[in-house]
Every structure is written in structure tokens, then in C-alpha cells.
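First comes one chain, alone, set out as C-alpha cells in the form predicted alone.
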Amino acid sequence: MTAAIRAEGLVKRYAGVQALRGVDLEVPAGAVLALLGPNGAGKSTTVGILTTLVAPDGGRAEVAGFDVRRQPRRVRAAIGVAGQHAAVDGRLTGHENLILFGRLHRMSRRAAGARAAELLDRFDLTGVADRLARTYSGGMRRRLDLAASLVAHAPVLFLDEPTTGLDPLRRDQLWAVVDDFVAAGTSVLLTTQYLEEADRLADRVVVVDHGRVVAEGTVDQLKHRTGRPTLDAAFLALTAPGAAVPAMAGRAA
């Protein structure tokens, strides 16, 4: 299967702090990639080089068959990106901003129009469509600059820690729309510091620390790695616990 994002030995340094020391990853056509770490492992690095807004000190990448370096303004126009910090404009409406990302991408302003509807209906932002995005509470902006990352039908998506600030019925709907689009075909790197978002969306995920690649595989196969499953159980009277083992014995199989 042809790769949509692949990087080999990436190397990045800030003033003397080595962020990167050569980390390699895959993402096939299709998929999604979870990126995890702690913060200042070096995941917003990996995908500021993958998205042409940083340049690396070594090594080399490829996103949708273009080179990073020698064909950026390929690799930007076929990607879809989602930041930590939200990009939307707070003097102009939900509405106002989708549909100048919309013709950003040279769509015609009809169908930038019925593309944000669309988005913001998924959302749930219709119903504010047209207030200023400078009124929105963190999570609808994130939610709005979300949307923005979607408008262009992009065959390669980056989400970098797209939940954060997102209550659990909207992180369920940003999960919903993640499934749609992989199942559309669209590619998917995700970065993320939460162990069930990975496991809810990544087909494959690579873990970093210090700028390197220190595991990597199937989510089942990294919890094997972890150590054995654990039961922990709790008695709501003390009378003859002893009788609970042979009732979790199957359970815990």
C-alpha cells in the first residue's frame, strides 16, 4: 500500500535542545497514526516539519508522493491541518470563517457556502454560525477551527491534540467525523497525550520521547508489551470473599 506520509531520520534542533534525533514513521493510504508522548517529546515538531511550517535539520519526508522541502506548496495544498491553537479568525463569524477557508482552497463561494453549512452542522455550531468567533467559548472555537481543518476534503489530515478543551459528547462527535473521512479514504496523523483516543481511532501508533521513536506497533500489541492485564476488584461485604475468585476466574481469562 502506498504511503501518504512517510519520514525518515528527521532531525530537528532549537538553539542548542536536540527536539528531534532521527524519528521514522509511516502512515499508509487510508489509515490513521497516532503520534503519542509526553509534552516536549517532540510530536508538534514531527508534524511542524510534515506540514512545511519548520524546516528539519536532517532528514527527509514525503506527504501524498511530494517532498517537504523541495515541494511545499504541493504538500500544503493536499493536507488538511488542525494545531493545538485554534487559527480561526475572532472578527469574523463561524460562518464568515469556513467560507474564507473555503475559497482559500479556490472553491467557488457557492460551494464554500454549502460546505460550511455542512460543517457546521456537524459540529453543532449552527446555531452561532453568526456571532463572532471572538465570543465563542474555547471548546466551540476548537470545534470551529476543527472544522476549518476539514473544509477542503484534504486526502491527508493532521490533528495535532484535537480533543483538548473538548467535553466528552464533542470529543464523541470529533471521533464520528474522524471514522467518516478514513472511511472516505482520507489519511490520518493524530498526536495525542490520551491512551483512548489512540485506541478508539489509531490503526497503527508510534510513541516518542526525547526526539525518538521508543515503541511503536498495533495498539494491542504495545498493551501486551506493557505488562499483564490486571482485575481489581472490590467486596461489598467481607463475608467469605473467597467465593468471588472462582466467580472472576472466567473474567479475568
Contents of the next structure:
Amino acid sequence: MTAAIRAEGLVKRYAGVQALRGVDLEVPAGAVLALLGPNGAGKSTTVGILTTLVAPDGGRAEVAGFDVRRQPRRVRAAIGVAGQHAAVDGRLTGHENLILFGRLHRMSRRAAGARAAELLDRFDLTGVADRLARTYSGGMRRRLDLAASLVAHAPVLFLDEPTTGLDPLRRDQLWAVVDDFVAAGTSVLLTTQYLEEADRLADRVVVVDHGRVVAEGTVDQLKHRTGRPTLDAAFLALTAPGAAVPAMAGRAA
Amino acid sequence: MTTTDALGAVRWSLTDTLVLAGRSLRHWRRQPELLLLSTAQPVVLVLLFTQVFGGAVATPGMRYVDWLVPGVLVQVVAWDSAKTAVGVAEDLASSTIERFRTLPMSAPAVLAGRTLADAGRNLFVVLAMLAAGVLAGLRLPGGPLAAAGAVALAVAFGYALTWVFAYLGLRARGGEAALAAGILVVFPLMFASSALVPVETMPGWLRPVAAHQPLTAVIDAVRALMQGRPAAGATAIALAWTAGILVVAVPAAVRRFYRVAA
Ligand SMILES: Nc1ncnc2c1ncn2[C@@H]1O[C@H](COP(=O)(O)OP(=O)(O)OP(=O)(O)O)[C@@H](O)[C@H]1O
Ligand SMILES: [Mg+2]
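Shown: the form predicted alone; wanted: the form predicted together with the partner chain:
In what comes next, the whole complex appears, and the chain from above leads the way.
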């Protein structure tokens, strides 16, 4: 079985910034990978390349078996994306936003309507479905954005800091939604600042820092290798400036 | 790509375009006051200009109201088209376009949908102005068919301009900058034209420019059609401008779109 996501040696330069310096990662079909790293580490840039939004300067990547550079259309047909910043249309209602996404995913009007209702319910937005999205609170907008990424039942899901701004109840709800999708066979790459979230959702974790993978493995492996009892401590040990951990000789799984 | 694939792709592009045009229409439905205001403004212009300039401007062989209404009509079409730049720039700034780009949709449909919806708004505004013109005394001796042709010509020209402004909107940083750039392009075209006064009354250096710019071509054609004068030559020039602008602006905007979105 081919991997859901496979990236090799991704490089991205912005004017004056080396955002990625050769990132490798792999998400087997049906698995959940958490991408961890401090602010500016390169998480969103990696997601951007994998979702065809950012052109890499080097390296290659395949999503759902398609090359992100040569077959962007195919990739887009196979992915659902919720970016770090909610990008819903504030001048449409929540309901209209989801229908728009459904229609652009080439669903029939009726199917898009049914799917919208289902997702609004799932994300606790039914009560505000007919309000303009620009009147939503930050967390509501976030949930609408997440719902929009799930409209198409895409086999590969990208969630860039999906729970930022969600209250604990809604965060648990989102986790449950992700669980359901994973149970149905969806592969997920998510980024997060909450190690608890990585612990809860992910099979494997990749830690990036300054555009490089500094560690990868299961949550337990990371704790074990850093000799820190919690993922928080392990993470800090890995990414603190001048980290004392022997440079994570541990790219080996 | 097989023929069926190609046909399917065209069909989907059309569907995406219509879905996105529907999005713009919904925006207006949510803010009917915007559409109302952008219609009321030109109507007020028509009524004001006919009253204020009516006695002062001598127009060759034509009542001033018959001269003016086609002019203001095309001016307003150009002005209204500039709003496309704002819409495109705002979508870009709010990362809506980025979001669309993760979907398996036809990318240029983002532009095609908006320009189509803007042409719809343009038509609405033109019809309102025509009604105001008739109220102010405009006569249409050319008959309803020629008048319909004049409206179609004005809206088609406006549609071509929306692609120019789509391009500008993609170049600008944010809606405000896009509007400023739009005004800069549109104002000289609007006023250095035969819209308000005959070109012959302008200073010598301006006359050739005003006489040969696209707005004057379209205004002259619309005027001739409405007044039932021989219009074939003027219409041909106006259509040539419309086609020429489309041929340049559509590929430029689409190419720019792929660039900013990459
Ligand atoms: N469009 C851009 N232009 C210039 N620099 C950029 C751009 N996008 C990202 N960068 C830079 O690339 C680096 C990586 O950014 P990225 O957004 O991938 O980080 P991140 O890991 O997602 O951070 P955060 O946790 O804050 O979201 C940063 O130094 C950032 O400033
Ligand atoms: Mg980020």
C-alpha cells in the first residue's frame, strides 16, 4: 500500500529566511502524524507544500500517490485542508459557506446541502447556521473552517493547528471527529503546539526546528530517547536553543 | 486528454464559474443597501448633470439630455467595473483565494465567476440609469431594438474592463490600494472622453487622445444607436476595443492569478 503522504528533502527559501532545509516525512495510509515544532519551525510551510499552495525550491512530495508539483489537481481532489488561519467567507452564512465548498468539490446541490447540515450539527453550529460568518466568534469561525475541510470526505486530511482557539469542550469534540474520520480510513497530518493533542491523536510525531526534522517516532519513543518523562519536557529538550540532548542521534526510528 | 475529458473539464469550469458568480450575488443579497446605493448614485448623476449642464453645453444637432445620458451611462459602467479590483484584492487578502486553491476546482473560475457577477450588476445599473434618463427627458428614436443593442454594447464593454480591473486587483495589496489604482485608470478615461462635452471643445493636445480612447468609441456607438443614427462604423470600433481588451486582459489576469496563487 502506498503511503498517504511522502515527502523527501523539502527545501523552501523565502527572502532572507530558510524556512525548510530538507524535511522528510511519511504518513502511512490510515495513520495520523503530528508535526510539532516551535513558532517559525516550518510546520505551515510544510503543510503548504503538501497541499499544493507553496512551490518548494527542492525535494519532492507525493500525496495520495500524486506528485504535488506535477499533479496538483489530483492532489487537490484527494485532500481536505484547514489552514492555520480560518479562511471562511465572512459575507456568507455558515450554511452557505459549507454549501459553497461542497459545490466546488463537485457535489450536487442536494448532496452539498445534506452534507452542510450534517457538519453544522457535528460542529455545534446549527444554531448559528444562518448567521453571517463574520459575526461568528473566533472559535466558531475556526469550527466552520474545520467543517469546510471535511466536506468532501477526502482520504487525506491536513489540519494546521486545528484546536487553537477552541474551548476544551469543542476541542474534545474535534478530537472525536478526527477519531471518526481515522476510523473510516482517513489519513491525517496535523500540526499542533499542544503536546497533549499529539499524544491523544497521533500514531507518530515529527519534531521540526529551524526547517529541519530534529526527531521522529512514537510519543513513547520520544520520551524514552530524551529521557524526559512527559512529552512537554521531551519537546523542550529537543527544541530549546542549545538543547542538551545529543542532537537526537535519533532520526532512526 | 480525450474529448470527453476535455468536455468534462469545460463543463466543470462553467459550473465552478456559476457557483462563484452565485457567491457574489449572495454577497449583494446580504447587503442590498450596497447594490441600492451603487444604483442610486448614477441615477442621481444623470438627473443632476442634465439639470446643471443642460443650459451650458452646446451639443451638435442633439438635445443635451440625449447627448449626456449615453455618456454618463458608459462612464458609470467603467466606474462600476473598477469595483472588480476591490473584490479580487479583498479575496486575495483574506486568503479566500488560497483556500479555493486547495480545492479541485478550475482556478480561473475564481476570476470568471466574479467578472460574470459584476457584469450582472453592471446590467442592473445600466437599466436603472436608462430609466432615470427617460425620466429626465431622454428620447430613444432608435427604437427598442437599437436601445437594447446599446445596453448590450455598454455591458459587454464593462465586462471587458472588469478583466482589466481583476488584473489590477491581483497586483494591488489590499482592497484600498486596488480602489486607488482603479480610480487612477478610470478617471482620465471617464472625463477625457465625449461623455459630457463634445471632444471638439477640448484643448488641442487633448483632442486626439479623447477622440481615440475606448470610452469615447463606446459612448459614440451607444449614442448613435439610441438616437437612431447610422451606428455601424462606431459600433464596429467599440466592439473592436471590447474584443481587444478581452484578448489582452483575460490571459494577463489568469496568468497573474496563477502567479500570486503559487
Ligand atoms: N510567505 C512568506 N514569506 C516570507 N517568509 C515566510 C513566509 N511564510 C513563512 N515564512 C517564514 O518561514 C519560516 C517558517 O514559517 P512557518 O509558517 O512554516 O512556521 P510554523 O512552524 O508554521 O510556525 P507557527 O507555529 O508560528 O505557525 C518562518 O521564519 C517564517 O517567517
Ligand atoms: Mg504555522
